[in-house]
Each structure stands twice: as C-alpha cells, then as structure tokens.
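What follows is one chain in structure tokens, specifically the form predicted alone.
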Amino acid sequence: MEAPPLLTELADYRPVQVLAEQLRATTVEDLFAQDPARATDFTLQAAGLRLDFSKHLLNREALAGLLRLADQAGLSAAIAALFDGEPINNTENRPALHMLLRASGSHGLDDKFTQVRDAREQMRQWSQRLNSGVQTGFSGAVITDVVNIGIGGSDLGPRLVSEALQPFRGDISCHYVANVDPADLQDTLLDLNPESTLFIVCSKSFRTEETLTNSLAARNWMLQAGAGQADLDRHFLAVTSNLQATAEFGIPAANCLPMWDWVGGRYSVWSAVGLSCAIAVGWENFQRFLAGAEAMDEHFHRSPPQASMPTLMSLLEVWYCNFFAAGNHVVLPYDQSLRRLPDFLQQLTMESNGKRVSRAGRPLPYTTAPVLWGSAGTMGQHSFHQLLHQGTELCPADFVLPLTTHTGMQEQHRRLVANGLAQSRTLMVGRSTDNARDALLQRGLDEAEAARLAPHLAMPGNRPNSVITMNAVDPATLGALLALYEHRTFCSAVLWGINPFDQWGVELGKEIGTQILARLSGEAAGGHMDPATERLMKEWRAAQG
C-alpha cells in the first residue's frame, strides 16, 4: 500500500476545515429541524448492528466533503489491499489476516487459510475434551477450571468474550491472570483446586516477562501441591509459537496451537487465542461469534463508503479529532457485560493508531488516535458524566445498547435504556441559562437566587455522540461489533496515513525494564540510570530489609 499524501495535503482538507467552522455556529437540534430526514438517514444497519450517527454536528455538505476525503487518502484501495493480503504492515513487511481467522473460505490464501483450519480443529477438541469432562487431571479428577495467562491481547480480547458471553457458559469456569502482580495470580487460585484446574499460556514468544514469570508461579503450584513433571500436559496448553521454550517448560508439542506473526495481539481473540472463551461458551457458540465478525467484514469489504458502517465511524473520528480539537473519544456500554469493552478498546484504538509519524516515517502536524476510555453505564452517569455535559472538554461519545436482556429483569432494563437513551439525549440538547433560571424559580427559589444559581445549572448541549444499538448480546453481534471497531481503527489510520499494525512504541520500556531488572537483581550489567530511577531503586532495596 503507497503512502498518500498526509490528511492536512489532501485537496478537501480546507473546505473541510471551512464546513467544520460554519457548523460550530449551530446546533444539533437545529440540524434535525432544518432536515426531516435526518433521524432515518443518518442511521445505518450491518451484521445485527444498527449506527445512529444523527446527534452529530454533522450535516450532508460536511458528510460529502469526509466522503471527499476518504477518497482522497486513498480508503478503497488500501480496503482491498487489506483483504487481498497484501503486506500493509510496511515496517514488519507483513500482511494483516486477522479477517481470515474468522472467515469461512479461503479468499485466494489457501496456505494460511489451511493452517487457520487446522487450528480451528484443535480448539474445537480442546473445548469439546474439555467441556465433555473428558480432561482430567494429575489425581484423575476432572477439570472443572481454566485459567487463561496472557497480557495485552492474550487477555483483553478472551476475558471480553468470556464476560459479555456469560449467558452462554458451559460448565467449566474461565478465569483471567495478566498482571505480574503476584497478587492477580494469587487472588486468582485461592478459590481454586490444583486437581482440576488447567492453565492456558498465551503468548508467541513464550518469552513475555509478565506471562512467563505468571506461568512459572503455576507450574510451581500445581508441583506443589503432588502433580509431577509428567503431569504438567494434564493442567497446561500454550498459544505460542515457540515450541522449543515450550518443551523446555514441560508442555508437550501436542498441547500447543500456534501464533502467526501475520496477527497482531489485539486482532488476536478470533485464533487460538480465543481458545478459553471457545471453552467458556462451547464450541458452536465460539463459531456463531467468529460468523458475527465476518459479516461484519463482508459489509465492509463490500460496501460503497457512504453506506459502511466502520467508515463512517472513522469519518467521525477524524471530524472530531482533527477539525473539533477532540483528543479524547468515550465508550459507553449499556450493559454490565460489555464493562470490559472500552479496556479491549482501548489496546486496539491506541496501540493501533498512538503514532506520531506517517506511513513514510514522516512527523505529522496533526493528532491521530484519541484516548478512548469510558465505563459502563449506568455507573459513570454517578461519576465522570459530570465532565462530559459540563466539562471544558469535548468528549464524542459511543452509545452501546442491548435492546433486550438475558436476566428476564425486564423493568430493571427498562431502566437501564432509559437512562441510556436519556444521557444520549442530554447531551445533545443540554440546557440553556434561561431554562436553568426557570427550573430553579419552579423549585420555589426568588429570582435573585435563580440568577445567582442559573449558570451552575446550565449545560451547552451540542455534545456529539453516536448510538450503536443491538437486539442482544449473543455470539453474533459481540462478534460483529468488535469485527467493526477494528476496521474503524483502519480507516482512521488510513486517514492519517499511519501503519495500524506495528507498535513500536512498547520496545523501549521493555529494554529498560530489563536493564532495571538486572541492577534490582543485584547484576552490574544493568547501566547506568538518570538521578531519580537510581533513588527509587535505593528505596526499593531499602523497604526488602
């Protein structure tokens, strides 16, 4: 994929820029007003999905001149490029098939398509071994617990699924170890019986200092408590790619799935990684999840742009980011399993696209990916929704809503949407000073208190958000709704002509860690610190006795 000029040397990037400015002088209501249509046309449906983009300071000229711009930067070709394999990962010279591990056919990659085959075949034993009662462990009993050990993307995506799928759950029970923390593993086995618990170990290199430190206190446990070297193959599998380090920790070849350095971490969850929720949710639920995600990529890969889902996020993002001065985005589940999603989101948005320069190793003059962050409703409105209707700051939102629930607590979601649709809305329109000094008099204050009090009371409203709605959370549309945040997260990097698909941000920390590691370790091979590093290393040293 050739590099395009930067999004601020497209043509349409200043008459954007113009459209962007007329538009801060009016509102969002006053759009829905001057177009009738707008509710029904700024609305879109894919893959069980439905986007309302409407309550954004967005009008069809400003709408044509984003379209103008995809086109521009390139979006259709490098959408091909993406789905043709072709190596987009220009710095690792790698292509991106996260698709194909969901897909159904080959699409013309037959080798690799192969290999995702087979490892699909040996989930699909392992969750049936497992889920058959079938696995049992060093005294014979059978497993009844998996811990999955990863970081990054070998735990965000799983844990994700594994949660916002627990109406789905078979009967063995999947838990989640990320931090080196001892404390996350420790908490973790306290409730658990070494007899009958099974640890996935994910990670490619089998190298990664927080899962192997992780999966070394595990096999220490599991000794510990009677099992023998030639027992680990009851209690542990790896997704790795490294199976001499593998062998060396005493998990035969036979218990591991593979890695492939053409998937990066965070597009992992639909490969072997996902190997604890196709355990969680049994197979046939595992499969319904990666079909949600595909039909997700075939709207993509086969929609005009004015009609794709994803692209049309991306537009707005790139609307808010770069014509708006918005450096933050916010993800608001409305659904207590989705409370995982905006951490899952954030890996994918600023892992992908946290670059400051092009494609060409150009610096850019412009800001890429926002911080995303958010919660969970109906908690936040008690918390940092004070910020978003008042706050000084521009904060887009993402409304995610389950229009049914799995409790049968049907006022309980009445409620719950309520509130949902009522911050969406409170946002848009807020409340002028007037409305807020007539509220407080109709409360029985004078009119000097009202006045006083008013602006404490106003909110400007004209907060952008979106609404993703689906009729529940199943397998299909958790698929397809984390099948299209990743391409959003595409098209926005295509726009900034950024490579989505490298990190090179996270090597730095991890060499120094090293060398800290070393110096707290005692070894004089660690070098040389600034002042402050080589002061707390003295008052950690200090506080071991």
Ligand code: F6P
Contents of the next structure:
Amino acid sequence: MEAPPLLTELADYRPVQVLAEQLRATTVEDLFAQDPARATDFTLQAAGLRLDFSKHLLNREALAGLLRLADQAGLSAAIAALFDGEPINNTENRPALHMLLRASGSHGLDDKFTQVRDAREQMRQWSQRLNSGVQTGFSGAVITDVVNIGIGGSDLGPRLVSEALQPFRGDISCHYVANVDPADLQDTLLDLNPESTLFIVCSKSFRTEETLTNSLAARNWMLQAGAGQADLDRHFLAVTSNLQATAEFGIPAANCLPMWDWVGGRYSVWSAVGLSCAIAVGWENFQRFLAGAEAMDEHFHRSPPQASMPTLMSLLEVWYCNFFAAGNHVVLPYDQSLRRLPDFLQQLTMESNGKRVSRAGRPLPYTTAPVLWGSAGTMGQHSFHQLLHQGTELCPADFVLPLTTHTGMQEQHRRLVANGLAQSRTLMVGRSTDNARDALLQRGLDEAEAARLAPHLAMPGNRPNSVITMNAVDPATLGALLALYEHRTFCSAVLWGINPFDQWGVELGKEIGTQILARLSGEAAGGHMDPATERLMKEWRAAQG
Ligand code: F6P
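Having seen the form predicted alone, please provide the structure of the form predicted together with the ligand.
Let's see the whole complex now, leading with the same chain.
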C-alpha cells in the first residue's frame, strides 16, 4: 500500500471544509424538513445490522464530498490490499489478516488458512472436552471454571463476547483476570476451587508483564492446593505465538493453541484468543459468531463505498473529527450485555489510530482517533448525558440498540428502548430558550423567573448520532458488530493516512516500568529518575514500613 497524500492534501479537502461550514449554520431538523427521504435513504443494512445515520449534520452534498475524499485517499485500493494479505502494517512489514480467522474459504491464502483451520479444530476439541466433562483436574474433579489470564486484546474481546453471549452459555463459567493488581486475581480465585479450575494463559507475545505475573501466581495457587508439577498440564492451556516461552513456563506444546504475527492483539478474538468464549457458549455458537463477522467482511469487501456500513461510519468519524473539531466519540449500547463494548472499542480505535505521524512518518497536521468512551444505557443518562446535551464539547454518539431481549421481560425492555430512542431524538432536537421559557410558565413560574431559568433549560440540539439496531444480540449479530467497528477503524486510518496495525506508543512505558521495578526492588540497575519520580519512589518505600 503506497503512502498516499495526507487528508489535508486531498483535492476535495477544502471543498468539504466549505460544506461543513455551511452545514454548521443549519440544523438536522432543517435537513429533515428539506429532505424527508433522508429518514429512509440515510440508512444501510448489512449482516443483520441496520445503521440509521439520518440524525447527522450531513446532507447528500456533504456525503458525496466525503466519498470523494475516500476515493482520493485510495480507500478501495487499501481495502483490496487488506483482503489480499499485502503487508499493510508497513512498520512491521506484515499483513493484517484477522478476516481470515473467520473466513470459510482460503481467499488464495492457502497456507495460512490451513493453520487457521487446524487451530479451529483444536479449539473445537478443547471446547468439547470441557463441555462434555472429559477434562478433569488433578483430583479427578470435572472442570467447572475457566479463567482467562490476558490483557488488552487477549482480554477485552473474549471478556466482551462471553458476557454479551451470556444467554447462550453452557455449564462452564468463564472468568477474566487482566490487571497486575493482585486484587484482580485474588478476587477471582476467592470463589473458585483449584481442583475444578482451568487457566488459559492468553498472550500473543508471552512476554506481557501482567499476564506472566498473574499466571505465575495462578500456578502457585494450584500447587499450594495440592497439585503436583505433573498435574499442571490438566490446569493450564496457553494461546500464544511464543512456544519457547510457554515451554519455559511449563506448558507443554500439546496444551498450546497458536497465534500469528499477522493478527494484531486487538483483532484477535476470532482466533484461539476466543477459546474461553468457545468454551462458554459452545463450538456451534462460536462458529455463528465467526460467520456473522464473515458476513460483515463480505459486505465491506464487496460493497461500493456509498453502500458500505463501515465506510459510512468512518466518513462520519472523519467528518466530525476533522471538520467539526470533535475530539470525542461516545458509544452507548442500550443493552446490558454489551456494557463492555466501549472498553473493547477503546483499544480497537485508540490503540489502532492514536497516531501522530503518517504511514511515511510525516507529522500529521490534523487530529486522529477521537477519544472513545461510553457506557450501557440507561446508566449514562443519570451521569454524563448532561454533558452530551448541554456541554460545550461536541460528542457524536453511536446508539447500539438490540430490538428484543433475552430476558423475557418485555415491559422493562420496552422502557429501555424508549429511553434509547428518546435520547437519540433529544440530542437532535434539543430545546430552544423560548420553548424552555414557555414550559416554565406552564409550570406556574412568573415571567421574570421563567426568563431567568430558561437559558439553563435550553439545549442546543443538533448533537449528531447514529442508531445501530439488530433484532437481538446473538452470536452472529455480535460478530457482525465487532467486525463493523474493526473495518470502520481501518477506513478511518486510510483517510488519516496512518498505519492502524502497530502500537509503538506502548513500548516506552513498559521499558520505564521495568527500570522503576528494578529500583523498587532495590536494584541499582534501574538508573536515576527525574526528581518527581524519585520522590514518589521514596514515598512508596516509606509506606512499606
Ligand atoms: O501493550 C499493548 C499490547 O501489546 C496490546 O497490543 C496487546 O493486545 C496486549 O498488549 C497484550 O499483548 P499479549 O497478547 O502479547 O500479551
């Protein structure tokens, strides 16, 4: 993939800027009045998902301008390069082939697909072994609990998926430990019996401090409970690309499932990194999850840009980030089972696109990767929605709204949906000062008091949002949803001219962490730090008594 011009150098950058300036002077409600068909035309369907992007400060002309920018940025060629397995991760000289992990055919990448199929077979067998009760622990007890030890991409994806697919779960309970804070492991192990617990050490590199520290502690827990060294094979699996390190740790090759350097950690839930999910929901459901993602891949690969859901969502991201200076993006799943979605998307979007130089290493004169945050509705309504409605920051939002519930509690779910739709509409329409004053007068306030309070009640509206609906959260729609955001992230990277598949920015902190640990452990090798860090280390030493 050639390094294309920067976003600001594209021929249509300035014309699109002019369109943005014009639209700033209008309202989404005006846009609806001028073009009522946008309610249906500004929608897309793919892989069981529907995207409604009609409540955006965007008209057909601006959309056409953004599509021209995508064209000038070389989006179609970049998508082809992605799917063809070209080394588009240009700083590490690797392809990014997470789509192959959920593919039903090889797409010409026969060797890699054979490895994927073999890994799937391993996953199927482990899932079946555990779910059929064949796998027993050191005392002969059947395994009832699986603990995934991993962090970042080796945690957030599997954790989200197994929580979101709770209604599809079998008898095995899955738990997730990520933080090096000992409380994470300790709290998790509190209710578990070592005899019936299996750990999956999930680490592509098998070098990650948090994961290795927790895994060693888990091994000690097992040994202290009476397991012998030879019994550990019954209690530890690994998912990794570093078989030498797993051997040193003591996990035999037969208990290791593969990862590959052509899959980034944050794109890896479809691989054996998702083993805990396959165990939790069973192999059939995990396959449905893969199939849902594959359907989204097909849609993304084959659709023209104007009909592509990931492309459209990326254009909206760039539109607000670069033409409206929006530094935030809010994701609001109106479904408790998707409460981890913002956490997952934070790593996906911010570790991928939190970059300040182009693919060719040129400093970027514009913003990339808005800060992504959010939480499950309706909780945010009683917390940060105030800022969404009346704050000074423009925070474009994605509502994710499954239309049915697995709970069987229809009335309560109706309330949830009503709240989601109400928030989406309220963000758009807002409330004028006049309207606020009238409402206060109707409540019986006098003219002066109504005039005094009206500005506080007024809401500007015009706060853009998308609504993504699906019939239900199930393995297939969940797969499609995650793949949708993966591809959106890729498209935005193409428009910004950056490489979304490396993460060099996490390295230095790890190095300095090692030096500080050496100092805290009393080793001089850690070197001398700045005065503030020296003082804080002293404070820590004093607190140890
Ligand atoms: O430090 C960041 C990171 O490398 C992520 O990209 C990755 O998902 C996470 O750490 C965990 O890495 P690993 O799977 O190698 O333990």
